[in-house]
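Just the one chain here, the form predicted on its own, laid out as structure tokens.
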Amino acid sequence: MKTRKKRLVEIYVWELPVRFFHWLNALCILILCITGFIIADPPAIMTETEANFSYWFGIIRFIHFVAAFIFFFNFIFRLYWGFAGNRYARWNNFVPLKKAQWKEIWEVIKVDVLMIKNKPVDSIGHNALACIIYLGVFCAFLLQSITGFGLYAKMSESIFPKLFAWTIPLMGGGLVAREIHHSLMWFFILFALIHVYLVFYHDYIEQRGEASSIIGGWKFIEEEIAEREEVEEKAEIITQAARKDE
């Protein structure tokens, strides 16, 4: 039996509103791409009559649209609980203009990707190479609205899909936002093998409730570590206190 020789203490780290919309975003990811697969290159018994409800390729499409529209607003969401949520879901952690952030980026690097090091990194939220990477998966998640509602812009009557219609001749034709939006696709599934793999990775190598935190949304942190991000936070407070007053 191994025991811990560190004191660990409890910290809820991930809101529900958080993990509400990371288990939406994985589901609407994956009926996207399976649907996406299907309506890219049909299998042999599709019919050729024109696509509609008496179809089931028309079924399909009609899924894939529906998971569409989820998969955009639970974005919007997202964006909007940068702002509102608790300090690890805020914008101000993905983008690094700190120079602590910077040097984070490279320990978790020797970690990672060097494997030159296995000491746990101290990040109770996402560390920072987690999050400019996120950053960037967010402006993949954009850009994948916007060419899918661009092209769904021509053959909808609805009003929403149509305020994308610009989109297309800006980014050079449909066959260019199509190219774009299936390869965003296959970004997505890459995505989603490493960050599977790096979520359980940190588990065993950090032992602090990494995957089980993203259901219940508490980690199992040092004492040491977790003293040292209270006085942070507090002093946090206090500065954006004082800016308020001046």
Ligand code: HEM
Contents of the next structure:
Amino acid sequence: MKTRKKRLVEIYVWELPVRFFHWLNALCILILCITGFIIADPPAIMTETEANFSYWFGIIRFIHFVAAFIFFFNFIFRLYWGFAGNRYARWNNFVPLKKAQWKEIWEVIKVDVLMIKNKPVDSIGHNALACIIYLGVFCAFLLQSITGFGLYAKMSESIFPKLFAWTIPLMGGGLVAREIHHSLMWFFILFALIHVYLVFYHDYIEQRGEASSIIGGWKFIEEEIAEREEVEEKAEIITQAARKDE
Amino acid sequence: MKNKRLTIYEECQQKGISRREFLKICTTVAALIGVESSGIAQVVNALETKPRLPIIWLHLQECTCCSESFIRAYHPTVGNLLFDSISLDYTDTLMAASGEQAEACKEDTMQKYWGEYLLLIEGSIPTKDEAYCCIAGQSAKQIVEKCAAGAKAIIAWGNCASAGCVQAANPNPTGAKPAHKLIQGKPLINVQGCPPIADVMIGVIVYILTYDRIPQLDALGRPKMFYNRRVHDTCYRRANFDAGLFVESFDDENAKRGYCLYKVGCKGPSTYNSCGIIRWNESTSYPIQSGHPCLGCSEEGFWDKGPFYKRLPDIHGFGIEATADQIGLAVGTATIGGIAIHAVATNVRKKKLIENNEEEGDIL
Ligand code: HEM
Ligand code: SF4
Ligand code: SF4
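After the form predicted on its own, can we look at the form predicted together with the named molecule?
Now the complete complex, all chains and molecules, led by this one.
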């Protein structure tokens, strides 16, 4: 029998709302990319038919818009959870304000990209490099939503998309907005490719249950690292309390 | 008596236009600017009481297509009215006078009607070297600045004056700029299009004449009453768009069937203009009706959004021209290659990585 690493603890890293966001988001982006591709380059129909017999392109666009609304409000929910969620979901993970974050980014690059170091980084949630990339992804979400809803404003009578209409002239008109919207789709596709690969990679080299953690929420962490994390967390709570007392 | 300016109605009377005909003109005008029948009285009142509107029409870096469009207005009575009564005091290409006489005309109008005249600008203004466009010894920029100072309002005709049009297209050798980039603090209307539709041009002037104010504008300075809707939403081929029936090439069966031109580059979905409603040349037709996709000529920078017959623009500066899809596909393939290499490398150094992880573990 082969066994290893006996001293592991399980840590609840990804809370249910984070997992819910993750999978709903993935589904929405998948649907948005598929319908987006069809909108960008609809298949050729060469049989003789009349327009009033079908509405399929309208339906594809309708699916795109429904998915877009879900995508957007799911995203807003995740932003909210950045303030309400646990330490791994918190917004300050994603904004590299501390020196330690920059140091870790460099560490991760050394291990995972340059391959000049062999000891994986200890962080329990996202590593710092992942976090800064997610920051970029969130910005892309925002830009995709702004261009999308800005374009959508003219196709809708509801008030919500109209809130975005003013952004289109700033970009220089709908032609530019469409181009940005279309190009950003490729950003999402590239991100998804690398993202999925890296999940496998980390699961493989770190053996902490990276892949299953986004399904069940738990990760297996070495006791030592977990203890350090706990001390850190307590220290944070104490300093926060102290600050409140002042 | 000499100093008293005649009202438009009085001018009409002098020209022998009957009251009946005058009212007809008023009704046409009202229809053009979209007022309800109850608003006709207001138009009649305006034309009865208001003196003629002095106009200076400048021709800068342009091709004269705006003027060409203008003289083909559908409503000839209104056109006449504008030419004769509203008076084009200065327009280098159409006026009888030329040379010094023409310039004197302009000076005269500016002096006499300082603060009252309407300045119409056709064409863009070079800024890289002002010498690119000079008229009567003055650069376009100087002329515009001088004329704008005394204007009551300014109308920028067409894409040139509104957004720079073809002269401002990449690489913009003359540094061509639209009027609104050079003039501040004056009401300015961008009557977009390459050229704008004649009836739209006349509609805007008549609106100013009637209400003595400029029409409501959109965020790009275009009058909302003509540029509030997309060509796409007013297009008679729209049903084919929703049904997913597209022309694949200009000589295919689908083109004969009159399907939607989206896939051969129609920019109607992002273009705001009245082509689908007012149409061109006495409302005979418009590009899409003739089987040609919309180029987006009333939008900023439409020349650089080409090729005209492709849906999405080429992205310049990649050595070769490529669309977002080609670049995306190339980068995507490279990424997959990178992933494969990374995976192999990871497996090569697997021992080090994983053993490292297992330092404290037991392996039985
Ligand atoms: C991951 C997110 C998204 C992706 C990958 C995506 C992808 C695309 C693509 C590729 C197109 C075709 C563009 C073209 O070639 O002209 C498109 C069109 C469009 N998208 Fe998105 N989109 C996303 C999110 C959104 C959102 C949040 C909205 C907001 C309502 C939106 C609204 C639109 C609209 C209005 C169009 C134009 C459709 C038309 O003119 O019929 N999209 N999208
Ligand atoms: S021809 Fe152009 S404007 Fe008309 S429905 Fe098709 S895409 Fe829209
Ligand atoms: S159909 Fe489009 S390109 Fe053609 S004149 Fe109208 S707005 Fe301009």
